[in-house]
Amino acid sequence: MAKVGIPRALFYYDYFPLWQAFFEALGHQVMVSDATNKGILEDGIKRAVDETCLPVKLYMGHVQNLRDRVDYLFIPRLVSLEEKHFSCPKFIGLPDMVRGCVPNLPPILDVLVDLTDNKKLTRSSLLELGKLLGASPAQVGGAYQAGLQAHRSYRARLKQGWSHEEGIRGSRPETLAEPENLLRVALLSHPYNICDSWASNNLMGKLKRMGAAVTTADALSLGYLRQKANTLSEQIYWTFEKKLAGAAMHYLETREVDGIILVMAFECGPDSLVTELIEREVRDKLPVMTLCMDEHTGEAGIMTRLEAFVDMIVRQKSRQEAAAAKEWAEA
């Protein structure tokens, strides 16, 4: 049995559980890095380009963090996950960036992903890896289907509303009924930009605590959102931030949330391109703010910008109030 370490960054809130059944089932362990600490961070600066953004450097930190401690580092490419979309570039080259960068690793299994024309490579990557771990053919497809089983019953719980830290653990402590009107924000961003609650300043925490219920995009399913995203004027080429503008264009339709908060990290392309074109989109529809994050971002500032934006939805929803009250008086 050996043990395959997993970073927990980047697309492991996407992919986890997937992962995890697929090697489990070929009889394997699977080791996650740490929670993101300072420590991780400082790591992944010094190992990291400079020109790489956060999450790159935050990956880094991870891989560092695992790499006493496995037989295997599992960093698959990830090229293309739907037909004639593709993924970032630091996706696509993310195991080369990481033999690059990080000394004395243990050896990479890197699963080449592309479901663009390369369905084949992709199933042939697939049973490269599963030789190199001893599995026949036969085995690799069965934990293939678990992995997908698992992914399934994933997506599943976070379209129930469930956090992706509890969709990953497959359980949610028991809360409290919230209490009604609550505020609907809709953050939109990667998993990785705001579901590791150290590097995202904990987004999240502290829009509940100001009163604010929160959404993602992950509530929703991926064919819908392609579909919303197709709506665009723009089409766009990236599977992840297609999801994020398809998002958008679902709660600028359907205003079931008060405002929306876009999340982006410094220095990424993609993302500066489509949160772009989604701010025209929104932007005297619906309130919108967007939000740039790097390894220099202090709480401060993100407090006063959150307290802002959430104190100018509300100030907007009196009025609207107020204004339907004396409609309906004088009617």
The other form holds:
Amino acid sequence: MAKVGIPRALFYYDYFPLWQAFFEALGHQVMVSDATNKGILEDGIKRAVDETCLPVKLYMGHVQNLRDRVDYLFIPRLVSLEEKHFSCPKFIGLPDMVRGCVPNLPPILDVLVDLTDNKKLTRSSLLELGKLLGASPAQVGGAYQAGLQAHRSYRARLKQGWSHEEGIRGSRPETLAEPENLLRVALLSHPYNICDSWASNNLMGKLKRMGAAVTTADALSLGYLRQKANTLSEQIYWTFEKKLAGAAMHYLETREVDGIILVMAFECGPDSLVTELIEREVRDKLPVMTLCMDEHTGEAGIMTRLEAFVDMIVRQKSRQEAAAAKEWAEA
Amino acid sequence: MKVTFPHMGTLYIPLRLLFTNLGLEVVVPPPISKETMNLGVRHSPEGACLPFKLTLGNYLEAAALGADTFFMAQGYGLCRFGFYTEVQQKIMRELGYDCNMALVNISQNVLQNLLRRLKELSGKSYLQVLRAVRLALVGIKVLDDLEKLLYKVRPRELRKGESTKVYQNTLARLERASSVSELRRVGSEGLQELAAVSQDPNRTPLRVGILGEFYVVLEPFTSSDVERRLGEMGVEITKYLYPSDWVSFHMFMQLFRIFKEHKSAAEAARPYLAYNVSGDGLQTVGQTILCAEEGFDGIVQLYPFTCMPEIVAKHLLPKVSDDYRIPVLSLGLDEHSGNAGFVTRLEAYVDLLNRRKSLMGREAAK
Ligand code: SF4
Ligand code: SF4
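If the structure you just shared is the form predicted on its own, then what does the corresponding form predicted together with its partner chain look like?
Below: every chain and molecule of the assembly, starting with the one above.
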């Protein structure tokens, strides 16, 4: 039984349950890095190139946090998760960047996922990985099925409104009936920007404390999001950004939320263009704001902008309600 | 209908030829200037990469001159580049410009897509379109050959600036050429004139490879003309991203030599970067190694700030530089670069290379 380490960063929030089930089905133990803390961030900043985005810096920090405790590090190369759609270049180069920047690493398991240009290699790389761990192709196949199963139930929980953390843990605290929230806000972002409460300055918690019910793109189904995204632009060829665009178009149409907050890392390439497109589409019709984050983003700055945004929504809402009441009274 | 396109180095010459030859009215955007930059920056998302901002600046300046049809490449798997026009179009429309995008998908079947689009724009026959494309391709080849010779002559010239003057003269004449034979004639005259620039035969210039993201490598404005500056500091530069190579690679795969070149860069990069990260990141890493093996003195990596593929490469270059003992200067470019500090960095780098070279020369002599 080997210890396989999975850093608590980047696609952790999308795919951890899948790979955890996969490795456990093969009889290995999965270890996760600690929750983000100051030391992890500082290590990441030291390892990564200065101009890279915060999520990649955090990833490097999490790798360093894990490297001495595990036999293998699992760092997949996620190139293309669906045909003609891609991840950002940093996802594609991730195993190489880690090898280049973090010294004294255990062996890296870098399975390839490229469903556009290299389907064959995708399959064989998974078998290769199994071989490295002493598993037969049949065992790998079985483990992968177990992984998919776990992934499906994770997605189902997210759709029921569980948070990513709860979904990964597989349990949800018995809460009293949800308080009647006055406001509903969609927080649209790569999950790693909003689920890591330390790195995001507890954005989600802050919104909740201001009395807003928060929902994310993962509460909607992928196929539906893809279809919706096409109504904004058929050209979005990044899997993750397509989800965001789809969610924005969904909320624009249904008005299930009172406002949209887009969260992105400062140096994020795909987001710099896609959030712009979304904001321009939405801004005259629904309150929308973009928050850019890096390691220098302070708690105070975020708080000010959140408060201003929430105030604005509340005012707008009460104005609308007053207008509706007036109309009703006059009728 | 008035067609325009973004600037990329000297490509405006063959592109203008292409469209005028098809009987289309063309607006060449004013040469890129500070104003172009300011205009582009003002209307772009803050986090967009430099090529986005500058090409938008080109479009807006051309639109002010009446252009309404914008010719540009598009496609998936090209990093952010393939998505530029989606956003730029929205920005221009909101600014009240009438704009049609004439896009050519370059993810697959480049040649077919190009011919089809040009036919649609001009209403000409495929034969006429093919003829115009051939004219443009000849122009591209002539321009690239001139540039390659310029980089050899410049560091050896006796009177500083002479080769640049000769080169610019030739460009001006090429701008007026309108047939294949004329392009070729002016081109070969230009080559002769460049070769005739008086040079110091005893000088052995430093050899530096210019690598990085293709737009900034192609468009000297972005790097405050780093090529000319290096040349005038006595450095012979070599570039690997030429439009003519791109054309032969993507449009006519049969040019085997080029195909091999790209492949060997990918192979050389493999121990450091094992997969194509889109853009030019893989080539930057691989070509650094090939240049080191060929005995180059240094590498300059040019990239727009926040450029994803080049930042991936930048994570790996320190190790490559150590392993192959080749100094790499990475220059991130945006609207604020190109100040005095920029030139100082270049000079310091060239100094370092010179010192290294004479040190290694002395060691070898012993
Ligand atoms: S998608 Fe954006 S934030 Fe995520 S790794 Fe890529 S550049 Fe960074
Ligand atoms: S390669 Fe770099 S400059 Fe070009 S689109 Fe991508 S991020 Fe922008």
